[in-house]
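Taking the form predicted on its own, here's one chain by itself in structure tokens.
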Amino acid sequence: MTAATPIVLLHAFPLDHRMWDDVAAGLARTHEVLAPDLPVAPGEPLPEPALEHAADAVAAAIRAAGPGPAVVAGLSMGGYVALALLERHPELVAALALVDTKSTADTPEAAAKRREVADAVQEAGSVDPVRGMPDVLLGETTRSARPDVVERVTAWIGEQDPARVAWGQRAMAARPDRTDVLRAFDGPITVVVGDEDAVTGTDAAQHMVAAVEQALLVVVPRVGHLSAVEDADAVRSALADLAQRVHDPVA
């Protein structure tokens, strides 16, 4: 492992590549680090909403930084299209993060209700129906005890494209069951929760260290499903320690 070597930061629904910013910080010291938007650069052209598609961006991007394979780290939605770039693209990855994430798929319901968000961000021409969000995606103890994470939260889903929330709740609500493809790779995995993540919880997290012999589980204590914005230093060391793995595999 190499400084050249990067680091790619995929985020999480309803947000953009600024939920990154404070680990991307502290790894920027030693790594290279793309936090690339998904499922393609604003201004882009929206593809079919499919998660492969981001996947394929992300594929590129990588490419585009130089030879050599990179540590993924994906939260939430960004998870989900770490396991596609796997599936798709595996030469490319070389340890993976799965933060606040899970690999199987949505039930038929909650496939449903993703739907019909996107069917009323669309309608609405706004971001309104996912405005609220942080009340789910934040931890109790972040939104009793931290407003000014709240406020920054919600000011960044304000600021999200409808366009791009509608297709996110699309692509996600079509992913396939990826705990396959996870217990095929036999690079370097650490499995990130936050003890207090509503979301996808620490159920999801041991369902993807049981599929996986080499995973490592951190749990982050007093975070919801945004542990890289509520405890950045604690997302970025299990990085940085999933980096050094990848150089070390002892380590």
Given for the second form:
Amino acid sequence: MTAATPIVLLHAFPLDHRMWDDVAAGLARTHEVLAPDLPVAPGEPLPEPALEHAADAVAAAIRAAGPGPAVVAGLSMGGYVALALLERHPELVAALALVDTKSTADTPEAAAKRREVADAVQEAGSVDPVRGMPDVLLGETTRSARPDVVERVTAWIGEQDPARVAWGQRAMAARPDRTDVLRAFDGPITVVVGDEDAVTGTDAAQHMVAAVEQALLVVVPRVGHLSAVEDADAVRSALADLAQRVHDPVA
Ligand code: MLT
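Starting from the form predicted on its own above, please write out the structure of the form predicted in complex with ligand MLT.
Next comes the full complex, this chain leading.
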């Protein structure tokens, strides 16, 4: 029984904690689950656009939940925050799941593009510039066969606060390469990637797996970048197995 190890679920951009609902429901039977909104709870003032601030807020939430470190799972932007947390508060991370994410920084072109999107969102005062993102976030199979999932993700994006969306783009643009942080971690790691992920993809997943000897790779078939939404059971099961490895390294 691993009930003493909380599981922290860090969401992707431009979404909120609800993207983890289906995964969290399964894990909550055996674990305390924390799924904070990034970078801070709604209504709290936004910090400067840097993922380190989000990581510090997550650290405070883990500490408030009780003694001992947590299993930390981050999807895409959530993964970037997980690596910032590992760098700044390594004592709080018992195990790490990096889901549809990468450990490297943006290219200068990608960072510039993000800042353009942030400016556009701020000027428009709406999420219109990112409203079409389900087309890239969701896999081809989901987009063609599961209109309910497309609708759900589209609705979530439409409900985001433009100021938080702009924050996310600026903060992600500023993040450094944290492959060395990952390499230095000696706890259990699982890397999860949808085989139709067109945003971070299997090459980024392989790069992280190659950095750490103890990493397990889970490739989820027929899902895109939002694997935790598109196939919650597969991701829940990967996270439950990871939590098990905290107590039983050979599990
Ligand atoms: C996300 O899913 O969090 C974003 O697509 C990440 C990114 O743009 O790198």
